[in-house]
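The chain below stands alone, shown as structure tokens; this is the form predicted alone.
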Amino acid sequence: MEEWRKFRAPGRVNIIGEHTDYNDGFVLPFSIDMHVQVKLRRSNSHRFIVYSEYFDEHFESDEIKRTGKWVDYIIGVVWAFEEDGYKVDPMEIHVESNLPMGVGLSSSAALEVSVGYGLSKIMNYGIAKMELVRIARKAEVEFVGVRCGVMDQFTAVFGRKDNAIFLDTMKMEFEYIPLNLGEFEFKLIDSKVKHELSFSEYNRRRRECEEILKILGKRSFRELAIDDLKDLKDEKLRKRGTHVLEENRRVLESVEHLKRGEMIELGRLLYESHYSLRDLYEVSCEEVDFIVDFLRECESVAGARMVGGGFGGGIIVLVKKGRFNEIFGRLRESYRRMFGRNLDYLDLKSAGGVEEVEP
């Protein structure tokens, strides 16, 4: 039997530049030292025979097709690489992870990219960084079915440890900016919550900035300027644009206000984004607002705003070191009064990119 070989990708957050990454816009995120991890090795019976510890789930298949089901995110990648031509052999695949779903973190791209990036080197295809991105989102776009932008795969691609990626996902290119944080530090907060309507709702979201940009003859938002949404007269697509346009002046002035280390600068374009996402995008929710509005009034936190999709999941906090747990335990204390749930956090620390293992 042949032996095993061990592959890990990174989760990701996301410091701003929420919902622009499927618009031609900026992000700024950071790779994190959590990760999905996944051991292959051919099979000998099946086309693939699935196992994971998260799940604890075994799956066993000869075809590629949609299961409705997690595994969709493998198979997927299966199918992608023979769709680019590239033949995958029966393969058995173990999955672990100790990063969390739900909050933001991207669990499925770090999937997807381990995955990848096994099959690459178990049938020696050297594929590229760059195309490794392309079959990865390619999977979760064209066999999952979620429509996700690019910056997702690309983090747990290009991820480097103290650095965050400033993207420009329109031209694809990318620089890395230090993490120089000084007397601050990142947290993530769990809200403990996920409403049913976040994917309907990302998929509609996806929608209104396509009809914009038909309304208004564009191909891409980096087209438009603020005036330009005067224009329209749909007041929710004039709200949709401008935290779109909005939100990509945010990353760039955040990513002047990091290499400066100008922290409470840049906690206040996190606040910003928060309430863009809130009022113009229409993607929080109460138990979110709650704990950012609880956040604002404190302090050592210099900035805060949900992270992800949106309708629930993580809020990614600048708070000075040292002073988060403090803080956290009245945060927490008044969240269970309000809403009769308990709230957890994570560390965020940084991690690079996708990488073999020992077994």
Given for the second form:
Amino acid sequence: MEEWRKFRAPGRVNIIGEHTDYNDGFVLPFSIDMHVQVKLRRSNSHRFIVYSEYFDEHFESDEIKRTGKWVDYIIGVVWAFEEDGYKVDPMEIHVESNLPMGVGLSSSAALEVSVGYGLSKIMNYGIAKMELVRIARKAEVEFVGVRCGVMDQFTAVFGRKDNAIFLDTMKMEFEYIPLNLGEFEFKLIDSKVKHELSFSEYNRRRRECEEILKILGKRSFRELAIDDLKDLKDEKLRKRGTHVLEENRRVLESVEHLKRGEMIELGRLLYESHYSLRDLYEVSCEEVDFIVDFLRECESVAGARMVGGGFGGGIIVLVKKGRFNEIFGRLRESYRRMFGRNLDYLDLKSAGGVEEVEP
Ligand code: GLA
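What would the structure be for the form predicted in complex with alpha-D-galactopyranose, given that what you showed me was the form predicted alone?
Following is the full complex, with the preceding chain placed first.
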């Protein structure tokens, strides 16, 4: 039997720039110190033998076929490799993860990227980083069927410790911005809710944005200014478009604030982003809004907002060091009273991108 080789890719959190990455916009994520880790070796029986510790599930198959389950993220990567002419030998893959799922930290991209990187190494393809981003995303869009943007896979590949990535998703140009947060730190609150509509609503938002461009006769949101949106008769489309354009502006401003260490100003933009996602893009939910509204009243919190696709999941919080626990304790109590649920939180430490590790 061939020796195992082990690879890991980080999750990511997006500071700001939500629902902009499939609209040729800007994002500002960083990769975090929680990973999906995969062990790979060639198999001499089935085409795929996959085991996940997380789900305690074993899967074997000789076909490249959708299953409707988590294993599609893996099969999808093999499919994408072969679509692009990179043949993949039968493979045994074990998945481990300390990256929570469904919180908006992009465990699916971390899984795709770790598997893709592993396959490239084991098959000796030496696939370039940008190519890996493309293949991982293709697996998610064309095989799994979530028409995601490029932010998650990009961050899992290009992440760098102590830095955020300012990415222009149209030009695919990027800049590392040091995460100098001064007396502040980022935390992530897990609302513990994930509403079922997230997949369908995500794809629906994409269609709405495409419709905006079609009606206005533009190829990209980058050719649009707020004023142009007046020509849209449908109020819902006007709201969606306004979110995208203003969110892009907020990312550009956030980059400047982060460079200058202006945390209060950065925090204000996080709140603005949240309220725009709530009122204009309409992807938040009651539980998450409750949390953000609560934090808004706390002096030590500079800003907070929902992260990821929406409809539940996580809230990123920019808070003064040493103040979070007390605030979280109070919030947890109110949340339990209001929704009868427990809250959780995670520390958000930055980490580097995909890599091979000692087995
Ligand atoms: C999901 C997608 C990303 C991005 C966000 C919203 O995480 O995978 O590409 O669109 O939603 O910003």
